[in-house]
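Form predicted on its own, single chain, as C-alpha cells, below.
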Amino acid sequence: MIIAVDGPAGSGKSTVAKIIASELDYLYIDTGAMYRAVTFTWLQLQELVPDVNIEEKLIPEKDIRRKILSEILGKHHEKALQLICENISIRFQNIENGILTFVNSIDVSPYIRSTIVTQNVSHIASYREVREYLVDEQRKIAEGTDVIMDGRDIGTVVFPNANLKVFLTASVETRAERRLKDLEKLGEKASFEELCAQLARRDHLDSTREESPLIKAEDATEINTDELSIIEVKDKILSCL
C-alpha cells in the first residue's frame, strides 16, 4: 500500500503523514527532508550556513569538495549538484519524538529546517539532477513495504500508481502562521508578512518549475486544511482508504 500526500509548503503534509504512519505502522518517508538535506549540503560546502556545529565535512574527500566548489564558482550548478548527489547518502532514523535525517552518517536534523535552507530549497529542487537522484532513492526506500510519503510530486511523478493520493491545501496566511510557530521552536525570528511573501514565492517556484512541478494529480482527493485540526485532517485521509 502506498499513500501519496502532496501539497504546498505548510499545508500540514509532514505532520499528518507522520501520525498516519504511526497509526497504521507504515514507513514514513520525508521527501522534503531529503531535498533539504541536499540543499543544506550545497550551502554548507560554500560555508553559507551560520551557527552550524558540525566538525566533520559532509563530503569528506577534499578533491571532490574542491571540484564541486570549482563548478559552483564557474556557475555550472547542474554539474555541482550532480557531484553532490553522487557523493552523499541520505538516511532516516526513527526516534521517540520524531525522525532524524543523516547525510553520510552525520545528523543534519537541527539545521535543515533553518530559514536559509527554506529560502533555497525550492531553487535546488528545481534541478533535474537533484530530482532524478531523489526520486530514484525514494522508490528504492519504498520498495516492498507499506509507505506514506509526502512531497510535491509524489502522486504525479514518484508514485503515479499510488493506492491513495491526497492533495492538501491551505491559504498562505494559515501556512505562514504555522511556519512562524515552527521557527519560534527553533529560536528563529521572522515577521508574518515576510513569511507570507516567502511562501507565495515558493508556491510560484514549485508550481512553475520545468521538472516535476507542484500540481494536483487528477485522481487525488483534495483537502483544505485551513479550518481543520491535524487530527481532523488525519481522519479525512483515513476515511478514503
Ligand code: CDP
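Numbering follows the first chain given and starts at 1. Predicted model, so just to flag it, every value in this text is computed and none were measured. Whichever C-alpha set is largest while still superposing within 1.5 Å between the two forms counts as the rigid core. First, how it differs from the form predicted together with the named molecule.
- In the core-superposed comparison between the two forms, L186 has its Cα shifted by at least 2 Å.
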Second form
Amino acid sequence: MIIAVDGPAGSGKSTVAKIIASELDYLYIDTGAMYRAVTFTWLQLQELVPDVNIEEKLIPEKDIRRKILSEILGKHHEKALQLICENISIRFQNIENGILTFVNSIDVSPYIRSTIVTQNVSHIASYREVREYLVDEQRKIAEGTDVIMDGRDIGTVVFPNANLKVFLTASVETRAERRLKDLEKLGEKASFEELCAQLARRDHLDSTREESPLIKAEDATEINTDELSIIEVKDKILSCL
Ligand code: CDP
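Right, the form predicted on its own is done; let's see the coordinates for the form predicted together with the named molecule.
The complete assembly is shown below, putting the previous chain first.
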C-alpha cells in the first residue's frame, strides 16, 4: 500500500505523515529531506555552509571533489550535480524521537533544515539530474513495503498509481505562523513577513519549474488545513483509506 502526500511547504505534510506511519506501522519517507541532503552536499563542497567542515567525509575521494568543484566553477551545474548524485548515497535511520538523514556515512540531520539549505533547495530541486536520481531512490526505498511518502511530486511522478493520494493546502499566512512556531521551538528568530515572503518564493519556484512541478494529481483528495488540527487532518486522510 502506498500513500502519497503532496503539498506546499508548511501545509503539515510531514507532521501528519509521521503520525499516520506510526499508527499504521508504515514506513515514512520524507523526500524533502533527500532534496535537502543533496543541497547541503552541494553547498558544503563549495564551503558555503557556515561552521561545518565535513566535505572530505561527505565525498572522501579528493579527485571527485576537485572534479565537482571545477564543474561548478565552469558553470556546468548539471554535470556537477550529476557527479554529486553518482557519488552519494542517502539513507534514513529511525531513532527514538525522530529520523536521521545520512549522506554516505555522515549524519546531515543537524544541517539540512538550516536557513542556507532552505534558501537553496528549491533551485537545486529543479534540476532534472537531481530529480531523476532521487525519484529512482525513492521508488527503491519503497519497494515491497507499506509506505507513506511526502513531497511535491509523489502522486504525480514518483507513484502515479499510489493507492491513496492526498494534496494538503493552507494559506501562506497559516503556513508562516506554523513555521514561526517551529523556529521558536528551535530557539531561532524570524519575522512573520519574511517567512511569508520566503514561502511565497518557494511556492512559486516549486509550482513553475519545468521538471515535476508542484501540482495536485487529478485523482488526489485535496484537504485545506487552515482550520484543522493535525489530528483532524490525520482522521480525514485515514477516512479515505
Ligand atoms: O519541510 P518543507 O515543507 O519546508 O520542505 P521540504 O519538504 O523539506 O522540501 C524542501 C524543498 O525540496 C521543496 O521546497 C522543494 O523545492 C523540494 N522538493 C521537491 O522538489 N520534491 C519533493 N518531492 C520534495 C521536496
